[in-house]
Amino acid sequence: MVVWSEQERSIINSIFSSLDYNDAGPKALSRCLIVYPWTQRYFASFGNLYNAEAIKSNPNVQAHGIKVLHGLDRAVKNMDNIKATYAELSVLHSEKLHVDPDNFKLLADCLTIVIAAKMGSAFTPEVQAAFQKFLAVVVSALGKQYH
């Protein structure tokens, strides 16, 4: 069981009670599907990915992005129970979807760099810990169907 401070249940909170899903989630999985080009593989339906601007404006992309996003908010909600909240997406991932684990913690690399690059300066060491920690438990989760 992951302990949480009170500290860091608010800078969790508070990152995603001002977070712009619509900009923020295609943001990072376009980020994603950009950097690590072998992501792509999970999403062959998704149409048009061959290049930075197909996948910047694919609205595939787009509204997966926002999906994840809008996922992150059960674990926002249940942060003393991530691995039950995410117990059927594990399974779905990784018996239906075949995705490798390392995948998620590249997208939540890629969610912390957006999330760094709109809060700027607020967006200090202590706030980088308490949400690259959240990620962590998130990416746990995701992959405990792996083990």
Contents of the next structure:
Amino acid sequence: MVVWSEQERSIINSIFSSLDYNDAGPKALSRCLIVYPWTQRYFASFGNLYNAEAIKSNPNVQAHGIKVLHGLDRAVKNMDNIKATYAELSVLHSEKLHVDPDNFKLLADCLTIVIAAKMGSAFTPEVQAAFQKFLAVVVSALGKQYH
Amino acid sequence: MTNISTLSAKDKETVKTFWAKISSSGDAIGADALSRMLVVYPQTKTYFSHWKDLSPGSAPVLKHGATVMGGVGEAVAKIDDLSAGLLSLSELHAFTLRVDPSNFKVLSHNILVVLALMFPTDFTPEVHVAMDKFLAAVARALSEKYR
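Okay, that one was the form predicted alone. Can I see the form predicted together with its partner chain too?
First the chain shown before, then all remaining chains and molecules of the complex.
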């Protein structure tokens, strides 16, 4: 079971309560599609992903980025039981969406970069450690139901 | 020996332009990246058991961060042939330091995080992908002599 210190809980809650989902979501997803272009394989139906500009201004990417970021809300509310909380979501990503779970880490890294850019020096090593620990637990939970 | 450089002319241009903007902050970038790595990835501390103080901003961390970024700067200057340009550094890492190559990825990630928080407007997705590719190419060059 994952053990969270009071400080870690506080850091995670603080990041998400002050998060602008409509800004960070699109930024994280579009960065992922640009920095790791093979991830575009899952978004053939999104239209023009031809170059960075097209990706950044694509409304489907923007909407989906917001949706994915809100997907983290349940993990924030259930930090002591992320694995169980995401069991269904893991099945969805495996059975229906057929997403290679290695991709979760790529998006997590892009989200980390976006949050770092937003927080600047407030994104201290301790904050980074807590945030990356949180994302690692989420990534692990999302990969758990693959078989 | 085949040169498997995957850096396009555009990548190199992007890296050189960005580096010109940030190089005066090289020491600070290196120190912050190294500090973060030691906190967020504590297993990396195993390489520095000979240091008295591993805390963020400590004297050995500051000094070594500057050394590492000096190496990155050298790599930018020799971007057209990293294998040849980084030969002595490659031998150093292979035969003396013997840093497990997985750690290059870890340090690269932390460098990217620092770039994002220090240069949020300049560290666009386009710059991010070029820098990520560049640091991966540097890591490859440094690992060349390992076996």
